[in-house]
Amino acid sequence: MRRVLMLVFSVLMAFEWGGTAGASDYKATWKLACTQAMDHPYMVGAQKFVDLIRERTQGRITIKLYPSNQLGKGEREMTEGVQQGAIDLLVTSTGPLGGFSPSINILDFPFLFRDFKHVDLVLDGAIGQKLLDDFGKADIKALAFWENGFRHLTNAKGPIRKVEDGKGLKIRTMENRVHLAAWKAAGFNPTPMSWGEVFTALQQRVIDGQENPVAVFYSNKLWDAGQKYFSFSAHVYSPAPILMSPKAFNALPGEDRKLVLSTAMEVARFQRKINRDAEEAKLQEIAKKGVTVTRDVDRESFRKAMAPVYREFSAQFSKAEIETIMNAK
């Protein structure tokens, strides 16, 4: 008997042995790619993320980064690649996400957040993390929200600081019905383009403006596209979800799942501070590019002219849930 009970107990030891030597012994090297160049904030935290994985698995996890386009055309592109597992990691603009998983474009709401706190509250919590876990439904891995920032609008033609200076002024927005309807409530002329195409089309005068967050601007020099006058209008606050192939994440033992999910969290919050921080010096080297940064912008005129898309898109999300989000505190 007591043979036999070491026999049993050499067998236990051994597979417990051969479990933990098969997660400590797993390695890979993963693709981690964006529409951005390396010093926009996507790129900077995307860093980060390298770093600390690298670090926490002593090497067993390398991530290599293809900014700039260099894995795709675009963000709807390379989400695609991130759903047939040709792309394992993605910071991206909620932009073409609403194809994949359609509830994310509750967060394109013009004028659905207050400011950061209330950002940071919302997708941090509850609602944050049930927008993520709906992304398993498209065979996506959403991790967390990293940070674009609140979107601002520029042209080419003159100052703007209420709606009506803006009337069928040709601006590009991302492919994203609820952005296009919004622009189209408010009287300008939306073009959805991919946003490789964005700067050539600027400067070919094929539009007229774009939205964007201030360090999307500055990243891209878009001054050099012609685009003279920026309006601090703060229409719409654009996270950046970091998504994961699921072929990547499922390949993982437990505790790098657990690790890579905390990491991307941590990340988030480094991400979004250090986008927040730069922006006022951004906008301040904006300027002394002679670009007129309209500060004073009335955003109450261009809440009133965009509020009929709440209306258009009342069958797709109610008005509790919106309220739930704008009523968050």
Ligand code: EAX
Second form
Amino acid sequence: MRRVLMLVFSVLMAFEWGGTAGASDYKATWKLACTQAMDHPYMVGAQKFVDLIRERTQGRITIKLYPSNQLGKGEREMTEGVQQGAIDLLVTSTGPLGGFSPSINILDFPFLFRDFKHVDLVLDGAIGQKLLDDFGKADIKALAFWENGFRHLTNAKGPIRKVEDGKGLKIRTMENRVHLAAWKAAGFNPTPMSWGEVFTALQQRVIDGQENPVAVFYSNKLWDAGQKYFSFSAHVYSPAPILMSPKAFNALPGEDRKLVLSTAMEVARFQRKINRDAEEAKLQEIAKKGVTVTRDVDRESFRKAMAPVYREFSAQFSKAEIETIMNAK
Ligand code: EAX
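What I would like now is the form predicted together with the named molecule, since the data block earlier showed the form predicted on its own; can you produce it?
Next comes the full complex, this chain leading.
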């Protein structure tokens, strides 16, 4: 009887620790990828994550950072790398993620969120957790929502204050069906493109403009690619989930899994704050680089022009689902 009990106990313990060696001796070295450079808030957050994980596992788990598209042309390719286990961790916008986990596209609708407080309320609640959990169906472990930020329209041709000013403008969008549809509805001429191709395409005037948060524009010095006009449109909020390969996550003992998840969540708050706190100073720096920053954008004209995109995707995202997010307080 005693032997049976001991056997049951040891099986339960093995299950609790994720069926691998005990937490105290598990070691790993992970690769963390990203499209952005080390000065971008993605990588400031990633460095914090690296430091905390190393400290809290007494050096058992170390993470090497691969910024600036070193491990792939763009976020879609690198997300595939996470699925295959070639990349252990990826900080990415939700741009191409709808192709992996369709439900995430609900966050890509224009003018869905009122402000950062609204964003945090939704992403850090049950809706956000469900969207993270949905990635499990695509062989991806989504740990937490870090932040890219509210996206703004930039171009090389002239100041854009209301949506009509940009009619026919050739702009790059992420490889995202909702964004593509929204800019088409607004009368622009959108082209989906992975981030790694954007700077050259802007420089060569293959496209006239793009749209991204302040930090991406600033960190990539897009004024050097001829983007002389920045319209503070804040037309969509861009979350940045930190994704992990199930191969790396499932190999972890139970306690280390909990540590990785709680640390990713803790860094989410830190990373969003540093992104937000730095935005105004970066915008002023951008203006000093000779970029005309239009702050009094007629956002209502953009919101009205992009509104048809909600109807276009009403089969996938019900009015009730959208309103639950929009009206969250
Ligand atoms: O995630 O592709 C984009 O425009 C993204 O915002 C950028 O890669 C940062």
